[in-house]
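One chain is shown next in structure tokens, namely the form predicted alone.
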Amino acid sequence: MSAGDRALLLGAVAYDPKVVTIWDGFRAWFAEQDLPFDFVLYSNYERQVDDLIAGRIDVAWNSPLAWVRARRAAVAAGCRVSAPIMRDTDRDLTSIVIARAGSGIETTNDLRGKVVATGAVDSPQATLLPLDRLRGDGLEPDTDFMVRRFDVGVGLHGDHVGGERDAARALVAGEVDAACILAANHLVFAREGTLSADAIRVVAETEPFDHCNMTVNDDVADRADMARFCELLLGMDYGDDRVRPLLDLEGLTRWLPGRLDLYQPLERAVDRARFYDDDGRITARDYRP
């Protein structure tokens, strides 16, 4: 059977029940859009770039941990990927490290011979972004201060939030002198009561990066099908009963093409957390997805 003859065949991580609400909403409106749609959910994102870079799916909806690694698996055998799409709420994020305002921690210096938290092993942002913004002012991990890791979810990249969440916890009981989130969680932790706003001051805040994207092995797929599955992306509406409740399960109000500069911050953080070696192997001696 040739790669035309078959549904397109995406993979997704099943970090939450709502993904198998979301992807089979989706799979019935590109029927709608008589575009063959299929997908196969993981576990773990290693397991299924592996699967991306074997040939076994089409696309992976990506976290950038994934990308990272399936741009340099794909380097290394020889194939092809590209990143054509991804969510208008994935651009130019940023992450904090916090600490309790009056707790004398001002600077990144003041965090010498302290405690810091954070989210799972392999959370971009809430562990390798945020510990290689304090490498950055010359602070190396358990050598200058403790990391206290929350290990939620290990697999899933930092999509499970319950890590970084522990984390924020562990400082406002005083368990660790500081903690690594996302900074758009900053004001959901307040929203659900996890941080008093008022209580935390922000020490260091990372350079922009992204987030997710659509991930494509360039050599199996359908190149008609995939510019057919790019252009039904891009052209969701909001305004559409129809995929309004999926968008927003999805956590986004458009598709926008994809863009691969503000991955270059992970792409050097993974390098000095010896996370993954230049061909996509896991080299991280403490992760097991």
Second form
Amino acid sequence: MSAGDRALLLGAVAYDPKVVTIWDGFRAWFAEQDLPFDFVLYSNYERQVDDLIAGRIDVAWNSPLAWVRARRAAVAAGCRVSAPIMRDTDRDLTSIVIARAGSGIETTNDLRGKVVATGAVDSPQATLLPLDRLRGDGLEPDTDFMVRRFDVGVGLHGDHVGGERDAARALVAGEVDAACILAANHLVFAREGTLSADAIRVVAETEPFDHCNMTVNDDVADRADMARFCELLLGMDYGDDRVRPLLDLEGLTRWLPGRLDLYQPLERAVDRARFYDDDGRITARDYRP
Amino acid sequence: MDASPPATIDLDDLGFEGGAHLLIDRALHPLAPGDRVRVVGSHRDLALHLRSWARSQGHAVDGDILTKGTTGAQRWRSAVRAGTVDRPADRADPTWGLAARGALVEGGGPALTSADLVERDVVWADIAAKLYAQALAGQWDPNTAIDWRSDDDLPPEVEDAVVQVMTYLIENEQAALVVPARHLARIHPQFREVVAFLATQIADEARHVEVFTRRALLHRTTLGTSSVGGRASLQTLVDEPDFTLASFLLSVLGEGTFLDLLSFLERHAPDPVTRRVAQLTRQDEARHVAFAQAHLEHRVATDPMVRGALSTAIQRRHDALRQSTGLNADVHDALVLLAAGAFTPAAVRVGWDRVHELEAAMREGRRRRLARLGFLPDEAERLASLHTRNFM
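So the form predicted alone is up there; where is the form predicted in complex with the partner chain?
Entire complex below, previous chain first.
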């Protein structure tokens, strides 16, 4: 069967059981719209990116870090990838570095010689980006301060919030001096009781970055079914009872056209942390997805 | 475009982790998508949390200006009311699910497919709410409603007879518990009066099982016998898949017959505990019969063809039990002995006659209830006589 004859095939990473519900639901909805569509689930983003570049899947629902790797690997393979779609909630995120109130840590410079907790090694929002923010202030991780990583769900690029939550807990428990989390999770953790906003101070915030996107190989980007896929996603209506529960589960209110500018902070963080090389090869020493 | 400055919401020092969104939602409620408000306050993390919260709600934020999004309106665009508060719908929509009757139901939820009884007439009785209230008012505590202290020293054979009858009653009441329980979850919550009544019926039966067991074990450590014929008869009730037919067979005919049996026990009980147990359980059973009779009358009134199904159900059950012995012989003899009161030829003859009078009264009660459902006299008489010999 040639690629053109088969259903449009999407890859997604199974970071949570709800991923099955989401894509099963979208698959049925696409079928109702006469778009042959199927999906495969991956246990980690690295294999998903490998399969995307190898043409085994047509589109990958990628983390921002997976986008960075796919972009580099595509160039190395003599092709290109594009990112035509993202969620409204993927735009303009920030991460923060937090410390306990009254701990004497008011600025990033106060973190010298301290212990900073992060999420999993491959979390853009709870590790790579906030550590790079500190690097930008002249603080080199594991040199000017100690990094204590909470490697939960390695390979899921931080989608499994467990490591990030453990970092916040360690801060509250006094086991570390600071913690790196997604800014949006500051409110989530405060509301669920993981941390008390009154007892926590924000020491630093990253510049805005974008999160997930649909990454597409150039050789399928011009296919009619891919155009239809994008058209259907952009046309999804939050008022539609059939798709709203799925949008709620996936954490968006509408799909938007993709944009690439705000992946630059992560590209820089990946380079400075030597996480991937220019060709998208994994170069992080202690990353075992 | 409206150039007037946006209204300002002052959150003071209230944070989003403490409910700040309530004030913002209240201010946004009368506004249209695209309208703006200014959000100010002194909470340290206000700006951080405002952005996070607004993103999750589909609103846009620029500095302290929040622009209302369309998400809220879209979510409720297709919402419908789950019937009206006062009156159950003629037909419940499975997608209303477990929502309260009259609630505004967001579209897109899972259908409550387990509740397949969605037609009002298939489950309804106007008297359900009244009987439910009576059931609540009539609940009794076995520990206080019955004086379990018993210094009666019954002759061993009489005590044995009591234990045998109690053993039989327990078995029958377990059927009377399981049958409505099996159907309860199938009834759409829209018909909550019926569901509530059946819940009381189930609780009643659990209490009956308890008190019959306690009376049986008052002076004994073992129970009496359970016959194949008796259990086969009850099994046909448990296996009946249709709610109306199950109500008819169990409650109109079976529990209706039991009203006479419990009266008989109350009259001929050899001790006060047995008498009290029979009296209290009979009061409950009368409610169960009243509901089922009212439901059947409603069904027949709205669909006269149902009468044919009732007739067929009696005949089918009779045919299914044709090869079984029906009432446990030990139970029959125990009833004779209780009515006799003594082991003398004259007393046994009296007891025997009284049990036959009981059976005649039971048959007459069934005939009367069938007549109320519109069966002609001959047909009511014939169907009444086809009822299981096991009474229930």
